[in-house]
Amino acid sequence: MGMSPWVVSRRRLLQAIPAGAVAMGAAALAGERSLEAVTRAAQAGGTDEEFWRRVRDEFLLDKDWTYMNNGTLGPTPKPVYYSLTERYHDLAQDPGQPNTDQNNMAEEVRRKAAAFLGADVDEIALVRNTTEGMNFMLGGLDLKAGDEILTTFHEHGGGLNPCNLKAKRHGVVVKAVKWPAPAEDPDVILKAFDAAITPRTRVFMVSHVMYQSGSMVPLKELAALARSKNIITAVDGAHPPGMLKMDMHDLGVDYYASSSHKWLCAPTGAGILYLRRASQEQLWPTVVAGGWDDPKRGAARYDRQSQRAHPIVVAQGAAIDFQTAIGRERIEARVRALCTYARRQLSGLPGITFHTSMNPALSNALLAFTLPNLKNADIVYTLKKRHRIWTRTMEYDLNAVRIATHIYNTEAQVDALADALREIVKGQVLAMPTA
């Protein structure tokens, strides 16, 4: 009678511990060397493709796959991965002092996040994802029956559900502003919002990038319109940080929530919530612990979660360091260029419909499209099973496929995607498995 899988698994685990402990001791050094390598490459005078090849080498992605879905979850590069595993190893070895040290490190991460997003340190709360940030900002606002929240017609549930809770619990009215999509002129969106404002409008709740279509809203102009009417701007910013160079003070929004596990390529469970200093007095903390009622703490009083996964928080700082070493402008230029190239390569597919604006002011590195007479789920399934290309479906009323182009992607991968889609259009679609 053979041994149970648990016995075999446990024996292998115990045998691996000494070697693992040695390896973990070197993780921090490996992460530092990885970051130094990228920094040197960024400062060197090599070709652009040589540089991006060096950046790709810092990711642990399976080389047999083309990953184009970091709009859902981004892969962690080596410096981030090593930071995460090192910190968890420290806690496993000694839950005492390392826990205190990592708690203190979180304040350095707050400073890095502020610099990365063009904000002040006392305007940054460290949250777990966009949805948590949206709940903090919308749950903390004093809104009463009849007050109106204006949102868009393609919102993510992370922002829309807290609005709907306000409606059900307090009688707040939630209205979706619509316009012909994709808009190619920012004024179309601005005029639609301006026309929807009433004396009861209290909040604009908008996605900076609408995740279904990949199109953006003219956020700076919307924030200025809102402020002129004494309206609060609460923004679902899940995608731009790590994709676009951000400056919160320039945007002029009141609140902005983001998920660092997407384009910033931090571990799952890391996010940033921006709270404009002058707007914090309008917002009640939602989760409270010591210091929640001390305005001098600034945005830090809104992320009082007591004991938390500090290795994830610290690794978020490593993700910021990694992208800072590359350069935020350089990253934005690269991901935009790849997305533009993808649109050009796919534009020859018969009957293709793009749901993403062509205007650079309203587009980014997400691209959503529909192919005639084909279900998006069938396309995504076939790309994955036959071509080893990872994309995702967009539901709602679009029947769209969405791709994301990030710094680890290449033009060759875009070409492979285009070739695969040409095959699919010819009728070689695999049937989706039935549930």
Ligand SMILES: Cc1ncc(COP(=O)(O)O)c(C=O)c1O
Contents of the next structure:
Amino acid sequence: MGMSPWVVSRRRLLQAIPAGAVAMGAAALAGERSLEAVTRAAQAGGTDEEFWRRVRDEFLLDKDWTYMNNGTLGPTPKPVYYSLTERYHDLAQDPGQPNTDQNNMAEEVRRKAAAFLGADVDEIALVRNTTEGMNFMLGGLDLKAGDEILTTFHEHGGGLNPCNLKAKRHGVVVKAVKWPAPAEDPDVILKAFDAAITPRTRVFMVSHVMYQSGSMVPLKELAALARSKNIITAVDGAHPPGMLKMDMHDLGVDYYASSSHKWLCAPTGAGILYLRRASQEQLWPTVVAGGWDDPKRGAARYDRQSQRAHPIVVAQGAAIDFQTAIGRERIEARVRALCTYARRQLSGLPGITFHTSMNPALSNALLAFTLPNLKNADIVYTLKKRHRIWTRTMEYDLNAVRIATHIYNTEAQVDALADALREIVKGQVLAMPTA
Ligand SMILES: Cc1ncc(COP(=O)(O)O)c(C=O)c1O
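Next block: the form predicted together with this ligand, after the form predicted alone:
Every component of the complex follows; first up is the chain already shown.
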């Protein structure tokens, strides 16, 4: 505790690398070794627990803390962190050739992202986050006064604000589809959307995973319903990439925006915007630079930003490599199993209400709950101050505490959370300071 991450990483770095090697890109070498370690662990027999312990070792996380808010921001594992620092170091040393080289590396990252998400390379734009991707989608569509966007009752501002801007500026109508939550039957959600469609409905703007409850929508079926009525699906996919195994072509959506700095554990400011090839024709780019009007460029037309933070883009490729080495199915199975374990361990708490669906088709690695007679802010504050567990409140329409379980979390950490909550329920709670 108390030491800056840079100091910690330099120390570990120097321990890990022979002195002679430092001059030839110490960070890159350390990142490579870390990736090799995970690849070897993934191929080795070993128990599952042993494997996940080794994966956890490849994160620079402070061991004194239990971090359970990957839904806001994920920690970068070593290969990502070292890739980032190495590239920035290269630019500091020489902003000439390295800048050109890093710019050119974006194409490789695009290819990796396409393979990771089940998309084609010309369907991938490299953006900064979900919010930017959602603005690019909604801002780029020609919608007229009276056209309707159907959305849900638990949308994040990242997708909702661009819809509301469209409403204020162009008279587009934004309607929230409602259903009794949490839905355990995907048909409930599909029927609610079907019933809300009118001849003016142009867009479904939905979160694949809803940030407040952690529940999901049946996206593939919603996209099929939309397509059957000539409606566009614009998806806020802030969470699933890096959490669930994804296949964009199988999902059949038109546009899908995500934040790689969440579950993919890429550096802050890395995001992927999927734009289905055939659906690009009707989407205007928002930020334009040379090449924006050349359809042969595919989705790359939508991320033309001139000079940008190339080290972040390149490190996003390292994040994809890291998760690919572990295995996408293996990650999904692990993060879901930890979340299921958390639900089981917490379910004994008196009066607990879970806001997350129990249906595996509608749930994942986020879990939201409420405890009676306690303020969520006080629970989160006590977990942080007394137990060193980092969670978050959801003080919006849904009044809840939300936890996230990712690959660096353990069952022991979930047990510690359950113990801490048991104490809190018995009255060992700190009031969150108001000022
Ligand atoms: C569902 C959802 N959409 C959008 C966002 C915004 O993400 P970002 O800040 O990376 O743009 C979040 C962030 O938590 C989210 O949970």
